[in-house]
Each structure stands twice: as structure tokens, then as C-alpha cells.
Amino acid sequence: MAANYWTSSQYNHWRFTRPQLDRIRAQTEADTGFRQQDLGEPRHLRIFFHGLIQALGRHLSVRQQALATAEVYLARFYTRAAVQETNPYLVLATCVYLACKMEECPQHIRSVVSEAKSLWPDFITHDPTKLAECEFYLIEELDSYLIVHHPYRSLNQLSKALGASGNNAGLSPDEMQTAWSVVNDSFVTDLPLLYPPNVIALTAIYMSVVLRMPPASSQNERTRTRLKRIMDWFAGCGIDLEDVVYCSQEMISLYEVWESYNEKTLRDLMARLIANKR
């Protein structure tokens, strides 16, 4: 396992610039003949998505992060194919059988079978043997690089060294829960496609303290001071700006569609993609 971000498969086969993401949908679009736009809205999908792997974590009582591995490896799947291609509750279903495994807390295969099938009957077969397929399709399409590094031990590393610089420029336990809620939402982006997760950690900071301060002029003294340590030490910390400020956009962004999602349309876009390919 590769300890470093910066040599490992992630940083070296899956990072890519936003016109090289664009170039492979592309690619693929023309390779199977199916068109991303008759999905709709893309972000309605990967929060569509982003439900489905939550619910079966948390039937299958899965931590966070093995869930965070599932939703990128399922981000890096469709880069490759179509989900028209595909029934995508059996694919999501690997995805988490497999992150499981790679995170080191291993769940049976019957048992993501079957509490797949409690929450999709009609998508999911009994037959364990159609996951553990799918598991060889997954593999081969992500060339078998699995190993993923996430942003939440960047995140708990960059506010120790926030509070360190003093004046009382460290997160509260609000601002910590909010960086972390960031930090969720950000895998149903793509962010961890894009970007080291270090700039995601703290993208997620600086949405949890800076966009969140009163306007400068309902800002007294001590938060005025803060707010500038917060800033000196962004500075410092040897991190383009603009790329924090880039994915600011991207997760504020992603906010404003959230509002006009609406889960039954895609369950019911599933059901007749399904029903299409049978």
C-alpha cells in the first residue's frame, strides 16, 4: 500500500485535469452510444447514488470511510461505462462489497447480497454469484488500482496545525462537524477525481469558518483577528487558493441543485433503464 498520496496509483493513474475528465466521458459516450444527458442533471444522479451506498452501509453497519472508497471507485467505474449499460444497484453493491475488503473490514458476500436485496428487491438477485462477477468487471475497469486516499485524516491533521497557530483560530466542534459534513459531500463531486485530498480538507475548512463568518461589518474585534490568522495561515500553507476556491464553487454548487432533487424521479429513471435491458 502506497503511505504517500503523492507515489501512489491515485495521485498516478486516477487525478485528472476537469478537460481530461471531460475527454474520457466523452470517449465513453462515443465507445457505448449512450449519452450522459439522457440522465439528466448529472449531480441528481451521483446524489441519487450517494443515498443507495449510504442506506446499504448502514444496513451492513459499514464506517464512513470504507463508504467513501465505495462511492470513488464508483465515480471511477462511470468514467468508463454508461450506466445505461449497467444495473448500477448491483454495481454500487460491489462497490461496497470490494471497499470493504480494502479497508480492512470485510463483510460476506451473502451479506451484501441479501441486505442488498431487502433494500432492491427488484434489482437484486439472491445469486451471489452475479456480485462476485461484477467484482471481476469492477477490478478490470479500475486496472486494479484500489487503494484510494481520502480527506479525513488530512482534515483531522490541517485543524490540529489550524489551533496550533493560536489565536484562536482553531475549528469548535461545530466548525469540525461541518468541515466533516464538506468533506462527505464532496465524493458525491468530482473532487476526489480531481484534486489531492489534502485541498479538499481544506476546502472543507475554509467552507466551515470563512464562508460562514457574520459580514466584516457585524464583525467585532476578536473576529476580525481570527478571521485574518485563519487567512495568514491558508497563505502558509503552500496550497494554490484558487484551487480551495474552485472547489468552494463546486460544493456550493452542488448545494443549490441538492435543492431541486428529487429521489423518486431517479428511482423511477432506474426502473425503466432496467426494465429496458432485460
Contents of the next structure:
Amino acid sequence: MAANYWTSSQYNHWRFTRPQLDRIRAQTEADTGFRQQDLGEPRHLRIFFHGLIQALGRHLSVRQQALATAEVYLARFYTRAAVQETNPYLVLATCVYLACKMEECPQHIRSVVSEAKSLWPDFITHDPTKLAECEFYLIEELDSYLIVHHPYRSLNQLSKALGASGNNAGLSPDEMQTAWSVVNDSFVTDLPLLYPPNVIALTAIYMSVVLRMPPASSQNERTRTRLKRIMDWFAGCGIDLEDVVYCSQEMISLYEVWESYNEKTLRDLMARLIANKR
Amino acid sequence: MSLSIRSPLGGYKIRRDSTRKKVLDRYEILGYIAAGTYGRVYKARSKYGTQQREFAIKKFKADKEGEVAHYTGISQSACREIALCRELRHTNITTLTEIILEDKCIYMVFEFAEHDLLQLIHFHSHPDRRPIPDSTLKSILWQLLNGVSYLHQNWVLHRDLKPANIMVTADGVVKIGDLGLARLFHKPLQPLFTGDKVVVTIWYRAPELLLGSRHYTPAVDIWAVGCIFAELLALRPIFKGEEAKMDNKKTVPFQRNQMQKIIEILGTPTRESWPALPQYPEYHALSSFKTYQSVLETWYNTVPNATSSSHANQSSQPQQPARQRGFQLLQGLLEYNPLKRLTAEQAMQHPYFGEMPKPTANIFESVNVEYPHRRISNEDNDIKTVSLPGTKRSGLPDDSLPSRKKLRNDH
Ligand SMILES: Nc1ncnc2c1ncn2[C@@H]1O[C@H](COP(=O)(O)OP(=O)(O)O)[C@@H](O)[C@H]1O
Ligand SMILES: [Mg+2]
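Got the form predicted on its own; could you also share the form predicted in complex with its partner chain?
Below: every chain and molecule of the assembly, starting with the one above.
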């Protein structure tokens, strides 16, 4: 339910294992006749969409939480639809429009359309009915499950608990900032479709603290004690650390893929895609 | 390029439209139940499955411009209702079975509920009929609180609790319905007052809202439950104020008459018992009222309810202390100060529910009253019709007076 992830639709209907997710995508490829691999590295595409959502969000001054919801809607939508059969600019603008309503920071449909149009004049028309129509299809594809739980709240709770677990264990402002960005970046991956928010939040903490520690050889006593304390706390916090390790690997591999990301390539790809869709 | 921008969902749409199961493929429409605030509610029967289950289909339609309906974006309240109904699952909340999006309309399919509290109250308010039996009344209240407690635990405010929105199934289970004004209260990205100004039908509106508080808390729902409890006892609304209409500008008028009705029964609120009182925007308006003492207890004792009425079966009449418990509970629900008002959980723990008769899972248990079935009409069986009245939702209360009149004529 709305207050509890473990009884939520996100847990019960929109959370998959990796093999399940692969099967759903294979089914969508079969249904649509479009192959994901024709669009290159899927994460490059996700990074591109992420950038578009953030840009639209900035233009509309939308809170991060609502953009996170929009990203989850988009990720869910494209498990069941092929990018090639849609105009992703319209779809993601629709995700932002709907997410803003759900996160109680509604935007007028005309503002969303006009900001989107000013950002992507080649791909969006003035006509708000297109976006409104797309909203119907979006809600349908989401099975009308619109409430989304994000790792931000867990991140705050976990970091508070960590801080209370002993002196020096808590996150520094820098580490908190890093953890926050890891959560933001997790929306580019499949993790929100695979893991509960608290696992992703703990992954973000793990990455911001443990992976950024100086190598063991150059650690002083203080750092070593702190690390030990944190690892003890991790072990006792009730979250499966294997999951955290898996999520960290996903994030690290995302950052590697990000190195070879070229926005222009993606922009050209989209232009070709939409031009071909006559 | 322009072509694909103009039909941006081209291939996807065709694929999706061709696989969608249509409402009329799935449901046989049995008749029309009610005109809602923004659409219509139909009674339907599933065409599939062996048991002939019945449903209520609530249809919201797209806005119309001239003869053609257009997509204009789904109203925020409809989005909330969809999202919340899809998420919530509890015995005492109407069960949503599915949502169908078809031809610019949204169809929310609910399990059918044969009765609602408005209808029950009307049935009993007929001069020849007896008050609502104690066991039924207590079971209704307990189940209602149980549903409200579930909502509040899940950070949902209903904000429009009133008899017409509380259903009862044929097997006597209370189902809170109409989450059209419901909202989550843990997500104040925007403070909880902006957007929709007027919420909750005036007779059930909490005093802090009347005094201009624009901050909704679970206590506003509890007030409404208190009003409903009183109405189940008295068979008429306890605070039946006349609504001051909004003038054409956006200013929300002070609901003076409604406040008056409350003060006449509960007495003039004081700063001693309600310290935040002077902070409400309409506080100054209170000084122009005459001073009243609370007469709630007298009101309670003179209400012709099942225990005091001459119709009452002597043997089933609870003892005086038991009656007193009912009064205490009512008083706790109709507490002026929202911080002191009972919570749903507290109310459920109230000794009133520990007294005989105990609340039951079937509110009709051990009662042989034959309640009339929900009336359906066949003048509009065409769920696909577009020639319906306007659909724009407003936060305005849909005053239940007209439907009461209609109901009365039915008996
Ligand atoms: N599940 C249901 N079973 C039977 N009748 C229902 C059901 N849901 C709603 N209704 C009828 O339709 C009316 C309007 O529905 P409601 O959900 O309250 O919408 P509105 O927001 O328009 O008031 C209700 O007062 C009731 O008479
Ligand atoms: Mg209603």
C-alpha cells in the first residue's frame, strides 16, 4: 500500500527477477517485431532518456521525486512497448506530466507540451491532445498502478540509523551527496524493476562509503575502525548483502558504459527512428 | 517527419487497440445506478466466469467539445482515485476489480454493493419503521472505523465521508467507497491545502475546516464519522446547515449557518479546550455568535433510537451504562479540538464496542429487516453513450438533498 512498500503494487506487480524481466522483454520483441539490440547499448538509450527527463524537469522546475516517478513509469512502459513503435519524446513528456499529478506537484498540460516543444521542436507538436491521449495508453500499460516507492526515504532512514549506530559511522555530507547521486543514477538501470527501494538505498550508502575508502594499506586506525563498524551495521540491518553487491555491480557497470556514452549518437538515432516511422 | 509527430504513437496504438478487451465484451450492462459528480455509475454483470458476479462500473469520460470528445488530460482527482483504488485492499473498502481505458473514457469496475448508508437511513426514517437496530448500528460504526483506520494507517485521507459514499454489500459488509477526493497525506511536496479548496459535504465538514484551516489531517475524517454515527442514531443529519454558496470569485465563504448548527448542539468552543482556536482564519467570526452550552447529551438521550424508543424490544435494551458508552464515543468523535479528537484506532478500542451487542461481520446478522435493493434504471443502458452531462470534477460537495428527496418518493 501507499505507506508500505511490502504490500504495495510495486512489490506485488512491478517487481521482477532478472530472468522474468528478460522474458517480458523477449515477449515484447515478439509482439512488436522490434528488437532492442537494433538501438545499440540499451543503457545508452536509458542514459539519453534520463537526460531528457531531467532537462524537461529543470525547465518545469519539477522536484526530483516526481522525476524519479516519471523515470519508473518510462522504464515500466518500455518493458511492454518497443521504443521503435512510439515517439519516446512524447512518451517521456507524458510520464513527467502524469508523475507530477501523482506526486502532488501538478503541471498544466499546456506547460508540459510547450516546454517539451521548446526543448525538442522536431519531435513534439503544439497539440496537447496528443499528450493527453498518450496518458491513456501509459496508464493502461502501467495497469493503472501509479504509486511508486523510491529509495530516497529509505536512504534518509538508513543513514540516520547508521549515524545512530556508533560514533563516526554516520555519513559525511559528501558521502550523503554521493549516495544521493547513486540513487538518482539507479533510475537509468533496471534496478527499480528488480529490487526494493531499501536495497537500492543501502547500495548507494555502500558505494558512497566502502567503495570510496582509501585502499586498506593506506587506511589509518580511525578509518579501519569506522569501516568495521559500518560493515557490522550492514550485516545486522536485515538487508541481504548479496543483493547489495549485485546492485553495486550493476551501478559500476553502468558507470563504465556511461564512459562510452555519446549524446549526439543517440540524438541522431532518435531522429532517424522518428523520421523512418512514416 | 511531421507525419510521425502527428501520429506519434502510430504502430503502438494500432497494436494496443487491437488487443484491448472492450468493456461491452466483458460486461453486460444491467442498468444505470447513479449520476456521479463527473460521470455515471452502472450496474453490470460479468460475461465470463461461472458465478454471475455483479459489478458497479464507474465511468469517467473525456471532455467534450462540440460533438467529439477530446483527450484533455485526466484530472488530478481522477488520477488519485485510480491510483488509490488500485493500491488499497481491505474488507471495508470497496474493491476495485479492474480499470478499463477505452475510447477516451475510463471505466472503474467495482464489486457491486447492494446498499449504502443513505439508503439504510432513509428506509428507517420512514414514520412506520423502527430505528436502526443496535447491533446493526454498532456493526456499521465499527466496520466504518475499521476501514477508516486502514486508510489512515496507509496515509490516506478520505475527505468525503458521508452516508451516500458508504456502501453495504448484500451480505452485510460495510464498504467505504468514492475515493474521488481522497489523498495521501505523507507527500506534502506541496502543502496539503493547495489545489482543492472545498472538500467534504458541508454537513460532515469538521469545525477546523469551517474555521478556515486549510490543513487536512485524519481528524477531519473522524469528525465525519461522528456525524454519521449521530445520523444513524437520529436518522437525520445532526448538523444540517445551509450552505453559503461560493460567490463567483474564488473566495470561499465562511459557512456561518453550518457553524451555528454545530455550536447549538456542542456549545461554543473555548480556548481552554481548544488552544489553537484563535489561530484559525475565521476565529473572529466566532465572537458574533451567541454563547451556547453543549446539549449533546440531551440530544443523545432524546434521539428516538432503538434503545429509547417505544418500539424497542424491552429485553434487548442495553443497560443505562451501555447507553452512556455510546454517548461517550460520540462525544469523542465530535470533539472540537482536532488534536484531542479520537483516532480511528482509539475509537475502535472504545468500551462501547465491548458492550453487548458486540459488533458483527455481517451488520444484518440477527436482524430480520428486509432492506430494499438498490434501484437501477433502464433509461440509460448505453454505457458507451457520449451525451452525458459535464464531467469536470470540482471539489464542491454534491449536496445529497436531491437524492434524498428522490429516495423518499420511492418508498
Ligand atoms: N460499488 C458500488 N456498488 C453499488 N453502487 C455503487 C458502487 N459505487 C458507487 N455506487 C453508486 O454510485 C453513486 C456514485 O458513486 P461515487 O463513487 O460516490 O461517485 P461520485 O464521486 O460521483 O459521488 C454512489 O453514491 C452509489 O449510489
Ligand atoms: Mg459519492
